[in-house]
Structure formats: C-alpha cells, structure tokens
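As structure tokens, one chain now follows by itself in the form predicted on its own.
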Amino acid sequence: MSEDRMETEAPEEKKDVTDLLLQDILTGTLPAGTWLKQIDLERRYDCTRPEVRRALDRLSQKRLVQHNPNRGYQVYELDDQRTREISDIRVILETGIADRMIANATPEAVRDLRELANVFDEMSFRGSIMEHYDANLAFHRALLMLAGNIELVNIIAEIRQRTASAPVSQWRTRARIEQSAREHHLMVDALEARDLPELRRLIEIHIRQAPIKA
C-alpha cells in the first residue's frame, strides 16, 4: 500500500461502548433486571474491561444500570411509584412549554412535524425497532424544540431515558402503536389551530398513556 493510500484512508471509527450498550437497553435487547457481566460486554461490543466499566459507572449515573455490591450491574428495574415520578415530571415540564410551542409554530414547523409523525407511521409498519424508536424521539424532539430553550429540551431527553426499553414498555401492542401515531398527530392539529389546552391535554395524555376521551 503506498503511502499516499495510507494517508487519505482514515480507520473506521469505532463507537462508544456507553452508545452501544445505552442503545440495547433502550431498544429492549437488554431487558429491565438483565444482569450485566463485564465479560459478556467485552465480548459483546469487543471492547477492554476499562472501557466496559466507564458505560457501566456513566449508565449507572443516569439511574440506567444499577450497581448492587458484591453482585455486579444490572439494567435498573423501575417500580410503579418511580414511573408514575417520572410521568410527573415530564407532564410538568412538557406542558409548561406548550405556550411557547404554539407561539413558535409556523407553518413550516407545523408541516416538518406532519412529515416526522408520518415517518413514525411508517416505521411502524416497515422499519426495525430502533428506527421506529428513531423515529419517535425525532417527533418529540421537533415539537419540544419549538419552545426555544434547548438546554430544557436535553434535560426531558435525559428523564425519559429513564424510562428504560422505551419501545419496548410503550408499545407492547398494536393498539398502542396506533393510539401513538394518532396522538402524534392529534398534536399537530391542536399546534396548527393554537388550541393550547388541548395541546396540553394531548400531551398528558401521550406522556402517561391515557386513553384518549373525546
């Protein structure tokens, strides 16, 4: 190989084992109370026991893994109480911004979002579970940021990786799959007619999996 060749061709970067491992629990590959051995991982994400135990020590922080002395880590295991927390939070924070959501809407705002709850739709059909999981955080994301303050937008994505095997809790039937995309886009429609609590009744609603009453 020449030395030019060897110049221009730059090795394949390797992932963040934290990425890596953060993404099988959230997509339910690696179930609520898994236990984790740390030579499983290093053989699972072909990494050293160093870099298995800094994802470790950083899921750990984000009450995503839960070290248990002289037992080992385990996916955390959320109870009904901690996810009824969790749902408050959000309901709280989520609702707080859906003023400045709907002031922010232009009808630019409102179609991108039309087009991410129609990717949502057909990820439920045709995509794989971490591109319809993709598919669902990128709705959010979109309708979140209209509110103009991403540092509240980062701490919401945070809380709801608390909530482990998303798609996995979120969508254990079909039924539920569609009440999601008919909400996504129930959303939209209080966005585009400025109906602000009717947006915040959808969002609620959406955030603690409520059947939707007319």
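Okay, that one was the form predicted on its own. Can I see the form predicted in complex with the DNA too?
Since only the chain itself is given, any partners or molecules it might have are not part of what comes next.
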C-alpha cells in the first residue's frame, strides 16, 4: 500500500541519534575530551533537544561520556589505569569460557568462524573504518556465542565499547591490523584442534594487543 514507499523515496533512514553519536565517538570523529554542546549536536544530527538529551543520558549511563552537572557533557577521557583494568576483566571473562567454546565448537561453527575471519581480512583491504569495526565485532560475537551464554556476549560488547576509543586509533597502523587478522585465524585453529591452553593464550594476547610470539 503506502508503507513500503520509504525504502526508495527516502534513502536517509531515520537512525537513532544515540547510535549516530556512539559511532562518532567510537570512530574518533569526536575525540576524547570533546565538549558535547547540546546546540551543536542538535544541528549536527538534525534532531530535537530532547533527543540529544536522551542520547547524552544513555551514553553517560554507559560511561562513554562524562556528565558535569551544570557544565555539560564531554567524551570520556580514559586513563591507562582504567584501560588496563578493563582489559583484565575481558581476559578473565573470555579465557574463563574458553573451555565451553571448545566444547561447543562443531565443524559448522568452525567453518562459520573461518568465514568471518576472512571477511575481516577482506574489510581491512576494501572496507570503511566502520565496516572493518563491524566485521571485527561480528567475528568476536560469533566466537563468544559458542559459549552458549547470550548475556555474556552482551556484557562483553558493552565492556568493549567503553574502551573502544583508544583501540580504534591503534587500528590505524597497518601492522596492528594484520596481526589481529592473523590472531583471528590462529584462534580458529586452536578451537578446531581443541587446544585449550593455546586458545587461552591467544585470547589474552589478542585482548592485550601484545606482540605475538611463536
């Protein structure tokens, strides 16, 4: 009838302001420390004041922006201390479920993971920064899904968002990207071989972004 006209007539889909602001923070378009003035965001995303406010409130709940009462909001500036703490948490969680990932690693799951690792490789050549980021997310999401704990997947996704502003800038280096890609494949290898210690070692290396050895 008249419901499906939108798809072609209005290509600019109405995405949520929260997501748009989140993307700009994650991609580094709005660097850490930037003051997020409501007027500016209103014009930037062509939305109303309450929408801006809700987005800022949500992101401050997620600790992505800092709220200074009667002063304003600014992109969260995370120090090395906190970055290390968050990495520690991820290491504990993700190595803690490595055994379950191996237990549920069916041949089909391994094949799917390999495909997602390949997509990541592909995107590092031809994709935009956001497509690349999404491909990475998709791989890790599928990997964590093997543990059979959906809540855990969501929590790790939230945690990773808290510290994503730094890694994205680290991604700028070609060497780091290629190492990540290699680590993805190595993790799938360890998964297929059901080598628990090796998988745990790789996960820790991957999270801490340490130089790979051996």
